[in-house]
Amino acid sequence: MKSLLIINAGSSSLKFAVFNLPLVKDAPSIFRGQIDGIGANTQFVAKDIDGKTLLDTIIKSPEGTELEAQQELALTTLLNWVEEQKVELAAVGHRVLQGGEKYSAPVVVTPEVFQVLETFIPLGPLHQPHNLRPIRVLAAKYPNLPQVACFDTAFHRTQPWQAQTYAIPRKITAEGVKRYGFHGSSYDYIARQLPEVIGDKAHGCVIVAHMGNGASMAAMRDGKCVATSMGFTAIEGLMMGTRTGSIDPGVLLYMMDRHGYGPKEISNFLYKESGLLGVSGISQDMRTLEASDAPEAKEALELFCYRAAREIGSLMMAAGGLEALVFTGGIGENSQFVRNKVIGYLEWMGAKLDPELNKVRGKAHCIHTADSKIAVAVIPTNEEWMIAHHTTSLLGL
């Protein structure tokens, strides 16, 4: 039987599922795992379709090896497990930060594609290097096997020019400095199923709030994108685990001037320690800090929510009203707390939230009163599916 390999690939991680063809709606993975600590101590753990760990293993580098090279030694590593379980691949699918201005659906990845995706690296150079790297490496080892290029920017390709633009000089938005949006496919995911959950509602205003480690809102109508809370970078917006969200640029311009912060430190405050992070001084997982008794951890839950409360309002007006509020990725799918406390926040329009639907996890479900007069829901998001999906309509698999 043919399969699919689905990539998702970081500076430090990578993410994979493989699915068998012919694709089945929202069928499961065969296998998934990932890669973490590249760079450091690479662990390579595989799971099977119920969960079962297959493998559990250090990837071990020669002393000095470049990031580069233990990167692609991971994928290596990874195309030789998938080999030894006898998975005949068909086609690969990846997830793609930056399709610019030029793509807005999803590509098969030809030579020529491939340069143009390079050019995009200064748009995203923490991440889109990182994605197109798996691409190249495949290229050279299956050179006849298809590989399709999903962008996390390609769903919000349907925001108005007024969303996407920044008050800056037009010599600048012409280089490519826009608000592109990011999570492209856990919203095209999310867009699809919000018939099935919320009935005619989907077709009205509707914010999805994919609240994980990144965080970030979309407003739709319709199901199609017409706002969203990231920007030019995957920054913007809401607070996140180790990230500022949204921050008045004279904050950086006080920690070049008071701390000396060169253009690394301020990478370093704005990615890696802020968000949850950096107010909790504790964790950026927000299990931890629900579970903590710390006052300092109680303002790091307070302020992700009234942050994320703010950005509906924002949203609101963007999508001329508000119909349907959903909650989708790790935080937003699992944490009742947050759930009750931004809708907490939305009381005085009407939304009320149902304790007891509240507490159901792993479904797709609605979470509203009877009387509310917003519709409130559930949805697991599946970016891995969604690319699939795109990657076998494609090809015609």
The other form holds:
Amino acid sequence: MKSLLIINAGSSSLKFAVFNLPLVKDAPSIFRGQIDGIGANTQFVAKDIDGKTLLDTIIKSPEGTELEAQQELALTTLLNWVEEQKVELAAVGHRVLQGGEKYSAPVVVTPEVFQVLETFIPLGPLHQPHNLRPIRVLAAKYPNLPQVACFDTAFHRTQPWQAQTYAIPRKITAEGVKRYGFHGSSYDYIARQLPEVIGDKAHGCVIVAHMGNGASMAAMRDGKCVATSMGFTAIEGLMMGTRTGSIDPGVLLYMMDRHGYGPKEISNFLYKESGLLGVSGISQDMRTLEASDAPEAKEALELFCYRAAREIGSLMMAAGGLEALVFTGGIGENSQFVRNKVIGYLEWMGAKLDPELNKVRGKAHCIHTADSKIAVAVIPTNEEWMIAHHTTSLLGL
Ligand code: ADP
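Based on the form predicted alone presented above, generate the structure block for the form predicted together with adenosine-5'-diphosphate.
Once more the chain from above appears, this time first in line as the rest of the complex follows.
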């Protein structure tokens, strides 16, 4: 059976999914899983189409092995396992952070394209090199295997210049310090589902809230992005699991001055110690916080929803209206509390949730009342399928 491998590689993790060809709309992956803890305790978990665990093992590498070598070992271990499943790979699709200003759509990776993608490393040093490494390793090992890169930024290339520009000196903007936005494959997928779920409103102003461990929002007009909450990096905008979201940069100056923070500590502060985890002091996990009676957990939840509502206010102005609001991502798809609380802030605009519909899980559907002035929907996202779709379309598979 010919199949596609979809890879989402980070510095310490590698998520994967395998889809059969020909790719059917919304087909489930036949295998999926992840390799976590690369560089420390590397664990490889693979599941079948029903979610049954097929493999749960530790990948050992000799003491003192460099991170890069460990990442390559993780990839080759995955490739060997895939081969053992009698899967014949026809192509590989990759999630890549940055397509810069050049790529507004997925692209087949040729040596020339790869060189361009490497020039974007300074724009995303925490992700881009790790996204590109598997492409390089695969190209060396299987030179005839086609590879496609799908960019987190591509969907947002339709934003007007005002939405992409920081109020900073022009020469720094010219270096590429701009608001790119991320979670593009998720928004791409949701934008394509909109007509089926919300009908004609899909052509109007729609805000999509992708809320997972990372969280962002995008405002669309006729399914095209006009503004998004994330900017140069995946920190800007909403409060997240462990990230601050937008913050007065003066706080960072204060931490440097008062607590002696350097770049490493600042990075941890922004990416790892804040958000739901920082405010609650308990967990970054929405499920844990919702189950907790601690006032700090309640505060973290309230702040998460308040910040989301304020972001909706801002995006609504950029989009010129609001016909529909869509929730997706682990929190967006599952948290009744978050949806209810966020829509509560929009009540003055005539948005109303149906509490019974808000309880329904696991399918794309509307959750507003018949007399609500704004449509509200939940649409489960499927980033891997989106990448698989682009890979097959570009390669004619
Ligand atoms: P990632 O951004 O890493 O892909 P996900 O989209 O899987 O993350 O989202 C993870 C978040 O979704 C976590 O905060 C988790 O607690 C939350 N989540 C998952 N299931 C539920 C649920 N039933 N109720 C509330 N939150 C949930």
